[in-house]
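Consider the single chain below, provided in structure tokens and representing the form predicted on its own.
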Amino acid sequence: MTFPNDIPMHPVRTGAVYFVGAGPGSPDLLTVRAARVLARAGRVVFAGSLVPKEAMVILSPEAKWVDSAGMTREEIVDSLVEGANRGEVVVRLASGDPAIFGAMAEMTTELEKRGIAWEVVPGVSSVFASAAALGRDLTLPEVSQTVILTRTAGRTPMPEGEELESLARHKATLVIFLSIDRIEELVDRLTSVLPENTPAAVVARASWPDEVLVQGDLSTIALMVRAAKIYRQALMIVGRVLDARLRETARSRLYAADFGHGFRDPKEGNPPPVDP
């Protein structure tokens, strides 16, 4: 794969680690860094549940690659460094961006006391993924600043003060990974703190062909889920966000004409606002 010469580049370093960033399934939503990191690859240790190997392997035919389904954090980990000391450069490729819910920590932390050379390459999340696939933003002018990536307790527990109900409270744009499963329990804990009405949409597989968007609020949501045989690899969102008559009034003032910032003084007739 070739890219201009006028495009800065990072450089790639043999006998190091990168933990590469997968995105969201698509091939094509793959960063250039990413796409540059698998063309030199010699190993590429990949979750064959949820990355396309089939789609992704054009950019790195002559590397091995290693399918973790079927690992241990330990047996990953080996076959990471029995990589980096035969002096290749070597990808762990993590759906969605490997910073969530990756399990990174417990592989780095391994890695440094081999004394093996890491890096991360950032990829495009399932949610940003998942909100395209909905044409909605996660923030809304007055509606909500503020977007809450959580989970539920399955194996993993939850930390004490971050139960959904806590989150919940805060009214702000939640998306919730990994408990589709469990639909019927998300919507008793949500109900318990927000309204029945409150929007809510479930995306499956963002951005694969199979692709499947549910759209319906707190009272409709389970069902609508359980209908679309939704099961696995799924997020939900809920917020008001998700409504589409305040997305009709939600205004920002950045691009008021009546405000002036760095880049653009304010239109003629519209003097900025005085503040209090």
Ligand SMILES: C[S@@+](CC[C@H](N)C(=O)[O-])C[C@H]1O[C@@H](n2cnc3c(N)ncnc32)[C@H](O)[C@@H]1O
The other form holds:
Amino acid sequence: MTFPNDIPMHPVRTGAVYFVGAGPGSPDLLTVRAARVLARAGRVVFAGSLVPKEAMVILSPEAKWVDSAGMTREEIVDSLVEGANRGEVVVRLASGDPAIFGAMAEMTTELEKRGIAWEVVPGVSSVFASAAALGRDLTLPEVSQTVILTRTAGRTPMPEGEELESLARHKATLVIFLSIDRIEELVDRLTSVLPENTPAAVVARASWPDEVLVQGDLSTIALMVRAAKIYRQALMIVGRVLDARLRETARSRLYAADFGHGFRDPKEGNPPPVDP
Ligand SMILES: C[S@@+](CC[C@H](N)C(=O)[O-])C[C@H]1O[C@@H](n2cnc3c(N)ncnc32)[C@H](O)[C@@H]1O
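Same protein, the form predicted in complex with the ligand this time rather than the form predicted on its own?
All chains and molecules follow, beginning with the one already shown.
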């Protein structure tokens, strides 16, 4: 892959570990930096259950590809350290963005103890690939200006105060990861707080060739998800932002004709004294 010479490129260091966001699955949703680091990699340790190696390997055909699906944390860290000590460019390839449910801290702290340099290359999170697949905003003026990214307890417990019911009470846009196998429980808990006609959508394998979109409301979504045989690699978005009627009417102040700002004079009347 070549880029114009005048684009400043971030240096790629040998003997360092890169926590690279692979994006949601489609290789053309990698960032340029991620593609460049992969092209230099000597070793790529990837989460085989979420990152499609077949799609990514073309970017790093010479590298040793290590599937971490069956490995413990210690084994993963050992593999990263081994590569770095050999002077390789080492990639820990995480799905989406590594900062969201990416278990980065438990590896970066171990690397620090062993004196290994590391860096993060951000990626397109599946939350944004899912919103894109739906063609929807996650925020709409006067409907929702807050997005909550969460999950429900599986083997990892939820901290006190982050129960789904208390998050739902905010009436913000909810994005629920890692929980689709418990869809009936999600719906029961959400409908204890929100109306049954609250819009809900599930996106499975966003950006993959076999991507599936399911759209309904809290009264229908569980049956639709079961009918579509979605059990993993999916997230649920819940909230009034998905309401088609509100989409028709929600308008931002920023682009309103009567609203002026530093880059544009108002077309009519005076600018109202509110933030965009
Ligand atoms: C361990 S988390 C990693 C999330 C990732 N770091 C991100 O930013 O998207 C795995 C969960 O992310 C969601 N996920 C990952 N890839 C997805 C995709 N392509 N489509 C829909 N959901 C996805 C699912 O909820 C899955 O259970």
